[in-house]
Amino acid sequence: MSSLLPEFLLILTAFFILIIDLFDAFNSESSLSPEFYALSGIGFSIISLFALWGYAPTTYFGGQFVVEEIDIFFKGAILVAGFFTVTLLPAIFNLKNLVKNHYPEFIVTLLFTLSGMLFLASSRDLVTLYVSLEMATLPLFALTAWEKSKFSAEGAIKYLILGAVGSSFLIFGFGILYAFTGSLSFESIRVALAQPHQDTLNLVLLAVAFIIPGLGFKLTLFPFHTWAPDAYQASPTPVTAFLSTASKVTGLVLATHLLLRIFSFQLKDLQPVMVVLSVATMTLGNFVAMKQENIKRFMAYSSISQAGYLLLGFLTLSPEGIASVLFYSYIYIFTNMAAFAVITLHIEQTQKQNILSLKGLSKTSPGYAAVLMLALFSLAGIPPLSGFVGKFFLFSIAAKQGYHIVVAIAAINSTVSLYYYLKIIKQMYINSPDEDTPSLKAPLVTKAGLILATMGTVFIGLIAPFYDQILWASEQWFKLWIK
C-alpha cells in the first residue's frame, strides 16, 4: 500500500465533490449530502493510514517526504479532528441554504486544508515543510471568512495579516539555516548545527529568534496569540472547532519538526525560553478566559491555555515527552469536539453567543447540558475523565525532569480553569432558562459525532494500550533521529 494514499484519498474526495457540484447534483432531494462523501473520504484515509502500521519507514522524493510510525499518530489526530468537524456541518448547513452558503465548496476547502496538514506531518526538508504549512493555512483564512459578514471579514483579515507575518518570520529563519548549512534537509541541518563553535551558537540564536514567532502563531503561544479570539469568534462554529483542534495538532507537528528534528542538540539551551512561553501562555489563557462573556472567545482563551500545557512535553528530549503530547492531543480533540458540538447547536438554534444564553440548558436540553459539563470538566482535568489522565502524563514527565516549579504553576492554572468552567456549568444547572429558550435538536450525523466525542472524553484516557502504542512509536522514532 502506498504511504501517500491517505493524502491522495482526501484530494480525490475533494475533486469528486467538486465534479458532482458542477452538475448541480446536490440540489436534488434524492442525492447524498456533501458531508457523506467527505466523511467517507476521511474515513477511508484513516483506514489506509493505520493499515501502514508496522511497515518500515517509507521515503519519497529523495527524502523530502517520509512516513514513520510517529507520523501515523499525528496524521490520525488531524484526520479525527477533521472527521468530527464534518459531523458538525449539518447543524449549520441544510438543503435550503446549500447553494447560498456554497456548502460543497466549503467542504472541498476543508479537505484541501486537511491534506496540507498531512503533508506537513511527513515533511523532511524546509521547502516541503513551508509549502505544506501554507497549503494547510491558506484555506483556513477563507473558511474563517465564510459567513461574509463584516465581523467575520474583520476576524479573517486579522488572521490573514498575522498569519502572513508569522510565515515571514519562519521563512527568514529557514533562510538563515540554509545559508549556514547549505542544506534543506532536517537531518543535514541538525548535524551541521551540532558543531560546537561560537559562530554556530550565534546563528542558531538568530534563526530561533525568527522561527519562534512563526511557531508561536501556529500554537497560539503568548504573545503571538492575539489573532485567536477574533478569528474564533468570527468563524462559523465548526471552523472554530477545527481551528482549536486540527490546527493545534498541526502546530505540534511543526514544533516537533523544528525543536526535535532540527534543534535537538540545542534543545537544552532553548528550554528556558520554552518554560517562559509555557507559563505565560497557560497563565494568560486562564486568567483572561475568566473575563469573557462570548462563548467562542471563551473557548479561544481556553485553547490558548491548553497550548501552554502541551508545551510542557517539549521541555525534555525523551520519548515520554512526545508521547504525552500526542496522547493529550487525542484527548483534547475528543473533549473539545464534544463541547463544540453542543455550542454549535446552541448558537445555531438560538442565534446567541453570550455565555448567559446557556442558562437553564439542563432543563431545556438535559442530555446536551450533561455532555458540555463532562467536556468542560475534562478540559479542567477532573478525574476520572480523560483530560485528567492526559494532564497527569504531561505534568509527570515535566516533574521527572526537575521542572517542579513549572508543574506547580500548571497545577494552579488548572485550578483557576476549573473556576471559569464552573461559571458555565452554573449557568446551565443553577439558573432558570428564558421562556423562549428552545430545546436543542441535532441532525443524525451531528448526534453521532457528539456521542463518539463524548465516549472519547470519558473513556480514551483509561485505555492504557493506546498510550503504550504511542510511547513505542516515539521510542522507535527517537532511535532513528535522536542520536
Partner chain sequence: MNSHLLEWLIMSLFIFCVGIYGLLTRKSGVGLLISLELMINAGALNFISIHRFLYPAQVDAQVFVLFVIAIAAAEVLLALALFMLLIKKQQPVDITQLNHLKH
Contents of the next structure:
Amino acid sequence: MSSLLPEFLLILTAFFILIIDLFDAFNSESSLSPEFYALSGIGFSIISLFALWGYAPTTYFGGQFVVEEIDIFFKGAILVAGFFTVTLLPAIFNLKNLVKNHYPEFIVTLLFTLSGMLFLASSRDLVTLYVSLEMATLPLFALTAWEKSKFSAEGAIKYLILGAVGSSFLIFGFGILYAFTGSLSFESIRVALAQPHQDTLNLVLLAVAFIIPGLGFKLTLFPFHTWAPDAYQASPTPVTAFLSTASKVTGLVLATHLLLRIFSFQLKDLQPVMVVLSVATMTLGNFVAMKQENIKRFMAYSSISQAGYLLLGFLTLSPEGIASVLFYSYIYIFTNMAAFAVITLHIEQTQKQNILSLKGLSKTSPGYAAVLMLALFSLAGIPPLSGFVGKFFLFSIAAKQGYHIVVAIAAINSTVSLYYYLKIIKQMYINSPDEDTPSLKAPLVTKAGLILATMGTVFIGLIAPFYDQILWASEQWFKLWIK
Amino acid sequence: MNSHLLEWLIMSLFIFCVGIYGLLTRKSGVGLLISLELMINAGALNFISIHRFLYPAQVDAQVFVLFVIAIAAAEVLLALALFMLLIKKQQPVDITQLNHLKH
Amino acid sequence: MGILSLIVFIPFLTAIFILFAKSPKTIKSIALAGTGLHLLASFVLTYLFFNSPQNINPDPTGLSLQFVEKWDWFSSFGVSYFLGVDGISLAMILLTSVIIFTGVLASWNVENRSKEFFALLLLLVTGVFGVFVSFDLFLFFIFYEVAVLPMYLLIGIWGTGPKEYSAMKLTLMLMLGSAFLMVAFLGLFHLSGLNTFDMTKLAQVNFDLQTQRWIFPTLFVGFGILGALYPFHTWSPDGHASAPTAVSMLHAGVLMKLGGYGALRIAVYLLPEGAKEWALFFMALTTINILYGSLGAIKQKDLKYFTAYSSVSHCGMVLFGVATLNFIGFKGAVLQMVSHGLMTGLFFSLIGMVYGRTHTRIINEMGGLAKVMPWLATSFYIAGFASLGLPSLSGFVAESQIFMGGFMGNPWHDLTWMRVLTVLSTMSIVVTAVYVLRGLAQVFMGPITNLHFNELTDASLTEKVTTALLIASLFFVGLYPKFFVDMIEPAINPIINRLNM
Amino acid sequence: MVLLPTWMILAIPLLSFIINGLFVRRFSGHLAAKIGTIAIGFNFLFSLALAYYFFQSGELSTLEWHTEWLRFQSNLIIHIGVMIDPLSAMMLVVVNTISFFVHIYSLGYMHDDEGVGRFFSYLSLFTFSMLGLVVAPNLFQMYVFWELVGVSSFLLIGFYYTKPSAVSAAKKAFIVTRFADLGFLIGILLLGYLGLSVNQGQISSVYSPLDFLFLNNPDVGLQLASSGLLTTGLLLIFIGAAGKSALFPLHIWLPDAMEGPTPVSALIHAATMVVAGVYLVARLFPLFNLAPVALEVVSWVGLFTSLFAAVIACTQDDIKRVLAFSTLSQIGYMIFALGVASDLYPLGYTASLFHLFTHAFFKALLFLGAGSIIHAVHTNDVWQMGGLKKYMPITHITFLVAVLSISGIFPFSGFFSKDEILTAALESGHMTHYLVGLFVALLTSFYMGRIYFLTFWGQSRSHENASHHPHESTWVMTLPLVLLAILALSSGWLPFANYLWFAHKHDHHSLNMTVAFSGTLAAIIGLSSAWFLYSKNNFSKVQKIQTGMGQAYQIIKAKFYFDELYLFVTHKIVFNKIAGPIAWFDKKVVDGGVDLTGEMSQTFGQKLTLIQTGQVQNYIIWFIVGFITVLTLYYNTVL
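Now show the form predicted in complex with its partner chain, given that the preceding structure was the form predicted on its own.
Next comes the full complex, and the chain you just saw is listed first.
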C-alpha cells in the first residue's frame, strides 16, 4: 500500500482543505492560509515518494499501477513543479477576501491535477493511462479560466476544445491498438507489435498516426502546439508556470509510455517523424518567440522550443536517452520556476505584461533582475548554468544516433534563443526605468520558493551524483524490461 | 479481420470524420460540443466493434468505453461552464468571435 | 586545489569579493589587488614550470602536461575536471594576466556601476584562464562560453556609440561559433568510440578520413569566428569600437586568441588528416584576412575601427601560422598570439586615454598632440612600430617566424602555392606601415589643430604604469624571444609528430 | 683581439641612447649633447684602434662574439654577433668618423633648438643601429638593424614634427624603404630556404644557413647557383639595397629627406645610411659573382641612376636638393662599379669601396658646409645667396676643397677613387659604362661648380637688408669642416687596394693614363662652363640656355614628375581604388550579409506568428495537418 502513499497524501490534503473551507475557517485570523496546508501536503508526498526508493518495483491493481525507480523520478519532478506553483500563489491571491476569489478551491483543483499526473506516471495499461491523463488535463482547463480578465475564458475554451480533439484522436488510436491483442496492458501490446505480419502493418501505421497527435498536444509539438500560446497568456501566471513545467513533464511521461513502452519496436522507423517534429518545434518556438511582446506568450513559445529539445531524448532506446530527458526536465522545472517567480511578481505589481515594462528592473530591484537573468541564461543553455549541461546531454543523444545535422540545427536554434533572452536582459540591464516604478516586493513563501529555484538553476547541473542516480534508475528500468 | 468488423471500423472512421467536419464548420459553441462528442463516441464505437467481433470474452473494452463516456460528459460539463463565463461577460458564444488572443 | 585551479579561480574569487565592496575606491583596489596577485601567481607558475621536474610523456605524439589536476565529474558521460599546462598554455596565461592587470588599471576612471563592471570583467577573464588550462572538451566548452557571455553586458551597459547593436551582433556571432564547436565536440565524442571527452585520449584515436573531412572545417570555422577569420570578422570592428577600453583590451588582446589557440590545440592536434585536407584552403582565406584587414584599416576614420581592422589582420596571421602546418609556423602562431595580445592591449588602452582627454576618436579631428602629451605619443608610436613589425619589438619576432614557416612549406601541400600566399601576406608589413604611420602622423604630428587641445594633460600615474608595463613586455618578447621559444617548442612537438605520423 | 671586447662598439651608442633618451634629455638637452658626443668620440678612437690592430693581424675575418637570439628550428638559429673583416673594419671607421664630426658640428648647429636632447639621443640610436648593421655576421641580423636604421632615419627626418612637410617626408622615407625591405625579407626567406636545402648536404654544420661566412663559401655558392633560384633571391635582396640607397625607381624619398636638420642629412643621407645598400651588395659579392645576370642588372641600375640624378642636379635651386641628387649620382657610381666587377676583373669591387670611403668624407663636408651657409643666410635657395666668399672664408675654402675633390681634380681623393672606377669599367670591357661615367663626371663638376659659384662668387642677392652681413660660423662648426677637408685631401693617397680586394690581391699598379687624362679633362670642362655661366651676376646666358631647352628644362627641374607619379599611384590607386572599396565592401556587403541574416530570421519569425490566427477552427486544421504529415512521413519510412 505504501507505494500509493504520494497520491493518497495529495488527495487527503485536498479534501482536508475542502473541509476547512466548508467551515469558512480560513477567514479567522488564527488559521494558517491554505497554501501552507498544500505545501506541507506536497512536501510529505515527496518525502514518502523518495522513501520508496529502496524497494524493488512494486505492482498494484493487477499490474495496472507499477512504481519503478524511473517513475519515482518522474513523480518527483511533477511534485516539485506543483510545490513551486503553490509558492507562487500568495503573490497573486491577496489573502483578505479569500472567499471572493475562491483561493482554497484553486488549491484543491491544483492538488487534483497533481494526483492525476502521479497516477499517469505509474499507469501500465490504456485505461489507467487514459483516465489519469484526463484527470490531469481537465482541472487545468478550469484553472486556466480562473482569472477574471477579459480573455481568460477564450483561452480556456480553446485549450479545452483542442484537448478534447487530442484525446479523441488518442482514443481512436487506442481502439486500433486494442485490435491486436485484446488486452489493454502496454506489455502485451508491445509484444504483439513486435512482429506485425504484413496485412496488419498499415493498421499499426494508422494507430501510430492517431496517437502521435494526442502526444503532440500534451507536449506542445509543432503542429499541435497552437493552443499553448493562448492558454498560457489567458491563465493566471502561476498556472502558466504550472502548464509550462508540470504539464510538460506529464507529456514526457506520456511519451515514455507511448514511445518506449508501447511502440518500442517501431521506434527505429519513428525516428524520422520524431526528428522532423522536434526540429519543427524548436525552430517555430525560437523564431516566433523573437517577435513576441507579451511576457507570458513569450514564455509559451520558449517552452514550446524546449519541448523540441526534449523530444531529441526519445530518439534512442538506450538508458542515456530517458536519463537525459529526466535530467533536463528537472533543470527545466527549476529554471522556469525561478523565471516565473519574478514574472509573477512583476505582472502582479505593475499590471503590465509587455516585455518593455521590464525596463530598468536591474535598477529598481537588482536581486530579482539577477535571478531572472540567471534563469534566462540557463534556458538559453549558457554554461556554467545547469541549462547548458542538460541541453548538452540531450544533443549528445541525437549526435550518438548520427544526426549531426539535427545537433547543428539545435545549436543554431539555441543561439537564436539567446537573441530573444538577451532582448529581455537588455530591457532589464541596459534601459533605465521610468522614475516612479516601485521595486518588487514578494511574500515570504514566494521569496523562499524563488531562492530554492535559483539554487537549483545554478547547482543541479554541476552536481554529478544527481545525474548518476537518474542514469542508474533508467538502467535498472531497461535491464528489468529489455530481457 | 473478418468483413463485418471492417464495416464497423469504417463506420466509426466515418463518424469521426463527420465530427471533424462539424468542428470545422459550426459557429456556435454547443454545435462544437456536439461534434466533439461525435468524435469521442466514434472512438468508443471502435472499441465496442472490435470487442464484439474479435475478443467477445475479455471485458476490458467495455471498461474502457464506460470511462470514455464518463470523461466525455465531464468535458462537456466544463465546456458549458466556460460558455457561462463568456455569457456573463456579454460575449457571444460564437467560436469565430473568440480571436482576441493571437500571433 | 592545485596551482592551476588557483590560477583559474583567483579572478572569480576577486569578483565575489567585489560584490560585497561598497565604495568605488575599494572596488577598484580589490580588483587591482586580485589581478596583481594573479600576475604574481602566473610568474610563480612560470618559475615552477621551468624548475620543477618535467614529467615528459613517453609517447611522442602525447601532450606532456605539468601540474595535472584530474577528477571525474560526469563519469558516466566521460566528463572529467582535467586541468594541465604546457608551453603554449603557459605563454597564454602570462599574456592574459598581464592584459587583465593593465586592463583594470586602464579602467581606473569607470564610475558608473563600477561594481558590476569589474565583476563581469573578472568573470570573463576566469573563462579565458579556464580555456587555456582545461584539457577536457566539455570543460573547455564551458569556460569558452563563460568567456564570451559577459561581453554582452560589458559592451551593452558601459559601451559607446551603437552599443546595443554591436553587443548583440558580437554575442550572437560568437555564440554561433560555439554552436559549431558543440556540434564538432559531440561528433568527436561519439565517433571516437571511447566514451570520454579527455583530449589526451581522443588524440590517440585515428578518426577515419570521412569524419575528419567534415569535423575539421567545423572546428576551424568555429574557432575562426572568434579568431576573426575572414568572412566572420564583421563583429570585431563594431564590437571593439563600441566596447569600453578595458573590455576591448581584453577582447582583442586575449579573447580573440582563444580562436587561434583552439584551432591549434584541438582542430589540428586531434584531426591531423582533416588538417592536411583543409589547411591550404584556410591558408588562402587567412591571406585574404591579413591583406583585407590591413587595407581596410587605411580608410578608417575612427581610431578604434583603425585598431580593430589592424587586429583582424594580425589575428589572420595567427590563423595563417596555424594553417602552415609546420614547426616554425605553429611557433610563429603562438608567438603572434602573445605579441598581438600585448600590442592591441597597449593600443586600446592608449586610445582610451586619448579619448578620455580629447573626447573624440575621429582621426581627422585630432592633430599635433605629441607636443601636449609626449608620453602617450611615444607609447602610441611604440605600439605602432610593434604592429608594423619593427625588429626589437615583439611583432617582428612573431611575423618573421610565421613568414619563414609559410615559406618553408610542408610535405603535404604544393610548395609554390604556399610561397605565393606567404609573399602576399608578407606584403601586409608594408600596408601596415602605411596605415600606422598615416594614422599616427595625423593624430600626433603636425601643428595642433584646435586650440583647446593645448591645456590637455599628459599621462597620469596609473596610465604611465599601464603603458610602461605593456611596453616593457613588448620589448622583452622582441629582444629576448628565447624565453618564449624555449617554452613553446616542446609543446609543439607532439602536434608536429602527430601530423608526421 | 683589442684591449676592449668588440661588442663595446655597439654597447656605447646604445647606452648613450638609453641614458639620453629616457633620463637626461628631460633635464638639460646640452648635457645630453655632451654625453652623446663623448660616447661617439670614444667609439671613433676605438674603431681606429680596432681597424689598425685588425689590419696588422692580417687575418681574413674574425667572429669576435655572438649569442643565440632567435631559433626558427634546430638547423636554422639566428645569432646576434660582431664580425670584423676588412669590409666591416673600413665601414666602422667611416661611420664612426663621420658620426663623431657630425656630433661636434651639431653641438653648434643645434645649440639654440629646444629639442636638442631628443636630437642627440636619436643620433646615438642611429649610430648604434648603423654599427649593428655593419658588424652583422649574418643576413638576418643585418635585416634587423636595417629596419632600426630605417626607424632612426624616420625619427630624424621628422625631427621638426610640427612642420607638415617634414612629417610627410619622414613618412615617405619610411614607407618607401619599408616597401624595399619587403623584397629584402622575401630574399632572406628564399636564401634561408636554399641555405637549408644545401645545409642538409652538411657542407658545414657550424654556421646557420644565413651566415655570411656560409653563404660566401665558394662551394656553397656553387650549390646555391645550381638551384636556379639564386638570381631571383639576389635580385630581391638588391631591391632592399636599392630602397635604402635610393637607387632609380625608389629614389623619391632622398630629396624630400632634406627636410631633416642638415647634420642629419650630412650623417645619414650622405655618408652612412645611403651606402648601406652598397655595403650589402659588397658583403654578398661572392654570391653576386656567381649570378652574372644579377650583376648586369646591378650595373645598369647603378649607371642609369648616376646619369638620371646628375641631370636633375643641374637644375635644382635648393642647395641641399642639389647635394642630395649628387649623392644619388655618386652612389649610382659605386653600384655600377660593383656591377662591372667580376672575379676576372676584381678592380671594380675595390674601386667601388674606395669611392665609398672617399665620398663619405667630401660629401659630409659639402653638407656641413651647406649647413653653415644656411645657418648664416637662413635660406636654402641658391639664388638668394652670393658673394659669401668675403664673409665666410673657412667655409669657402673647405667647400672649395670638397667641390674639387668631388669633381675629381688631381690631388684630391675624388680623383683617385673615380679614376679607379672608370678604369675598372674600361678594363672589364664595359665601354658604355665608361663613356656614360665620363659624361656623368662632367655633369658632376658642372653642377658642383654651379652651386659653388652661385653661393660664393658674385654679389649677395639675399633679400635681407644689406646692413646685416652673414658671419662665419663658430669654431665648433668650422673645426669639423677643416678636419673633413684634410681627410678629403689625404684619403685619396691611402693604398686602399692592399686592404680591400676580391679574388686575388693585385699589386697597386700605376694609374691608367688615358682614364686619368680623360677624367681630369671632363672635370675641367665642367668647372669652366659653370664658371663661365654662373660666376658673374648677369645670368642672361643661363636664361638663353633654359629657353633654348624649352619644355625639357621644366621636366628635368620637376624631377621627371616621379614624385607626382608615386603620389598618384599611392593615393589614387591604392587608397581610393583599393582601400576605399575594401572598407566600403566590408561595411556594406560582409556586414550587410550578417544584418541580412538577422532581418531574414526576423521576417521568418514574423511569418510564423501568422499561424496563431486566434481562430480555434484554424488550430484544429493545423491539428489535422499534423495528423496527415505524421501519417505520410511514417508511411514512407515503413513501406
